[in-house]
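For reference, the chain that follows is the form predicted on its own, supplied as structure tokens.
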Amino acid sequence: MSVPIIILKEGTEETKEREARMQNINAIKAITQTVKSTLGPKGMNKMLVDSVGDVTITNDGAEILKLLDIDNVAANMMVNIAKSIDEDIGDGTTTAVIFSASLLENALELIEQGIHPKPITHGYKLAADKALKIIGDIAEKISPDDDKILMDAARTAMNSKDIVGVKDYFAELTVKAVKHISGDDGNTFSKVGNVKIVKTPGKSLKETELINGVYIQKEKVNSTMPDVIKNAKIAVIRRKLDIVKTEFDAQIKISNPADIQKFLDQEDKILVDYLKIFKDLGVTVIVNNKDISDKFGAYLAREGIAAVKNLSDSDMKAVTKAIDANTVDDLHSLSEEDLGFAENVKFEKIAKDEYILFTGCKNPKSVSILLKGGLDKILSSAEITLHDVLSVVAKVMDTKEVVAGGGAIYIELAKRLREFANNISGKEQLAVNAFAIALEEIPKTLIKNAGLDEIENMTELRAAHKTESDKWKGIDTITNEIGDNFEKGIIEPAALVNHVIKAGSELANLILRVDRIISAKGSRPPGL
């Protein structure tokens, strides 16, 4: 008789073939229903309250897979794949979700049939790679100085938020804002971090504004320092301006006290020549990453010169691109063309905060929108939003290409992939397949969201693409009706549905080769 052999410690679970895929699938299924119904301008919001009884209300896919607790590895590689799409693209995440669980749901399906999932990640494979031709193809190119495409990209990526009511006003608000930081180097996106949002409390958010300039959360460092400085001089430093001290412990023997008095000048003198290199400068505002003692801020608001301190680097980086200034760490090198400039610095409260503004500035790269509000989580959830815009705008000026949304470009990819895949032989043609109903997936959850009929509408969107011209043909949600979505003004970047069926496809067919789950014994089994 043959003897077992054992590999695996005792308690180790095992989890083979269909089973393995199932628990796979069905965690990925249960994160696409939190979201699902969240797409689109008449989404529902998902309210979801943490340990300790705090409550955010949203309809930010992004948002929502954030704060939800997940044990489980192929719903964390979902979510994963979510937030991806949210650092490259600032838009999207919900549909990728979508696309991703529709992919696996109809490669299950296949699988049940008898299908080994081998020719099935082949044809999702062919079926990624034709739509990335296509979408390469057919989308609109475009100027990055086409204000009107640009507010209309703002405006789509609004449509389903919280300040829809508002979305013409922070349309206009975030291009000039974005094109306030973009340079000649096609890499906008990865600036858009240089436009700060200060939240404030305020009547409505139409009272939000632009600043040419930038806010600090900081407070002077001496309560008698000016509120406010015109035609400032600023320099930034990264010094500590305070007496130095030894790196070893020390004793001074003093015999005669007039000795103690010579000590102290010699102090006095170190502050004074650091006051002496500002002032000879024309210095009238020091922005500093660290310490500076109350005493030597007591000499600069004798003199008239405004300070902070212990900025972070993201704020030091703020500053200087605002006033385009040379950050320093040897005052003694201290120069003239390092100074930056701004026509008025000022230091306010907002709401309970303290701020120094910066404004006034020489061809800013670096902005802030003051974003005001009624309510707190109306606030909260506007910031969110706004970045999201931000993001996309900057996307869509790097790439210089878009598509018509309100599913347009996923029923016309779906008709297309239909057609490439009758000129496919073997198992890979159901997949392909496979991919074209998993794309049409999108549009009918928004029809779905939107409280409309699917059948109906989903009939009548595949018979309005038949031609070329019909490429942008979709559901525009807010008035019901089926357009050509691209003279609506409904637009997204190319870049977001390349992303989708990039990660969405990637996504499928990791999941799919999984073929057996080994848990340790005491861990949770994926999937459940």
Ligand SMILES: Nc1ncnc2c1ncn2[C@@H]1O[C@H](COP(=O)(O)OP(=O)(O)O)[C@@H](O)[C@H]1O
The other form holds:
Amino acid sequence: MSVPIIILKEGTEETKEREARMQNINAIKAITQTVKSTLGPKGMNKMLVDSVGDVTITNDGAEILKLLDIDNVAANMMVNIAKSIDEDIGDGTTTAVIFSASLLENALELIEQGIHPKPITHGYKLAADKALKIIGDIAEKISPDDDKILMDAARTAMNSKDIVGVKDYFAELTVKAVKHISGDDGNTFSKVGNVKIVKTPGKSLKETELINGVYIQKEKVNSTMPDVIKNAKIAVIRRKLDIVKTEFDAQIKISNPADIQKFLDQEDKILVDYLKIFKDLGVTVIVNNKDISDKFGAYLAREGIAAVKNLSDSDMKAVTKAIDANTVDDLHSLSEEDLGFAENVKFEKIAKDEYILFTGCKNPKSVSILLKGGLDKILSSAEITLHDVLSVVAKVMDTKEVVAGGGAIYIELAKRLREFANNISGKEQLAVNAFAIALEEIPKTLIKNAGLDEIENMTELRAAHKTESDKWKGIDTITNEIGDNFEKGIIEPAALVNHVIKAGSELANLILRVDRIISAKGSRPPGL
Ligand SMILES: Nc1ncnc2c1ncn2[C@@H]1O[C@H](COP(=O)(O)OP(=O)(O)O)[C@@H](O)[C@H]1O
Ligand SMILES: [Mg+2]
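What would the structure be for the form predicted in complex with this ligand, given that what you showed me was the form predicted on its own?
Every component of the complex follows; first up is the chain already shown.
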């Protein structure tokens, strides 16, 4: 009689095939349910309470996913894939989640009908490749100078955010800001972080301003330093401005009282030397990522030199870039060429915080948005919105391709994939059709969230896509009309839809190929 070979440690649990797949897909479905109703302009809000009782109310899928504490490997994989769209595009998280989950759900149905996962993943791959090709063919090619298109993309991204009253104003502001930072390198998206957003209380978001300069939240080192410095020559340094202390506790024995003064004079001499370096170069502002002692601060103040200290890396980068300075570690090597320039450097108190503002900088590509509004929570969500919208506008400028939203692109893709499926034989055909159904989940959800009749509107939408010229027929859930959404200005970057499709098929491929879950002793089985 053969003895069973035990290769797993005692207590290890093994979940097989059907059950493993069900567990994973059910966990993914559960997460999807929490964000699904937030999709689109009529999406519902969610109230999230964290472990210390802080409440966040949001209808932003990406925000919700960030705050959820998810304890399932497969669901976490989906969340990570969805988050990657936020990093890559700045928008589209909820869409990616809904599409991925729908792909998996449809696959599960096929598996339950006895189809092996292999042809399903293969069919999905064929469908995804075809869909990407279709998008490449039908997307509208635009010019990055086309302000109307950029504004439309900004407005569409804002449609699902809680800032209805300032949508047009913010669209204009973000397009201006992105145009400021963009160059000819087609890489504006990576520079969106250069638009610094500073939040400040005010009567309304309408008071928000675009400022050609950089804000850094820092107070001056010494209160008697000047508040305004015109035509500033700025030294950006990475060096402690203090007397150099010995690293370890050294004792200095001074027996003669006269030596005490000598010792202090010696210390002082170091500071005076530093001061001389700055004065000789005509420096009027010092920016330092290290400390500046009170004593040295007083010396600088006496000379009318302003200074800020202990700047973060990102602030250092922002200033250096704006004023076109070189950071210097060794003061003795500081030279005229290292210095930066700004027409105006100003210390300013905004709300409770102190800021230093550099305007009229050498590099005109540095801009800040002074975001004004009422409640803290409104400001925070407006900040997230602005960041997303800046990203979307930058993406459109970089990729120069847009498609119509409000479900239009998904209906058109589904239609063309069904035609494509007719030419495919075998089980893959079923998978391509399942892929098309998953794409339609986006318009379906938009319709459902708007409280409209799903069957009626989906039938009408499908029927509306007759010829090539109908490709942008979609639903506007603000007016509840079906029409040409490109003409209506409901548009989004083609790159967003590309990413949704890639992310969804990638996840489906990963999850469907899992046929065993092996959990170490004590670990919680997935899906529970
Ligand atoms: N006026 C509109 N009518 C219908 N759908 C719209 C409208 N404006 C935007 N949308 C759609 O809303 C969806 C985005 O919703 P959103 O809640 O922002 O989710 P995501 O996290 O995926 O960005 C997109 O499919 C977009 O086309
Ligand atoms: Mg969005």
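The term rigid core refers to the most C-alpha atoms you can superpose between the two forms while keeping them within 1.5 Å. Note that the structure is predicted; figures quoted are calculated from it, not measured. Numbering follows the first chain given and starts at 1.
Q: Given a core-based superposition, decide whether the C-alpha of residue 279 shifts by 2 Å or more between these two forms.
A: Shift at residue 279: 2 Å or more after core fit.
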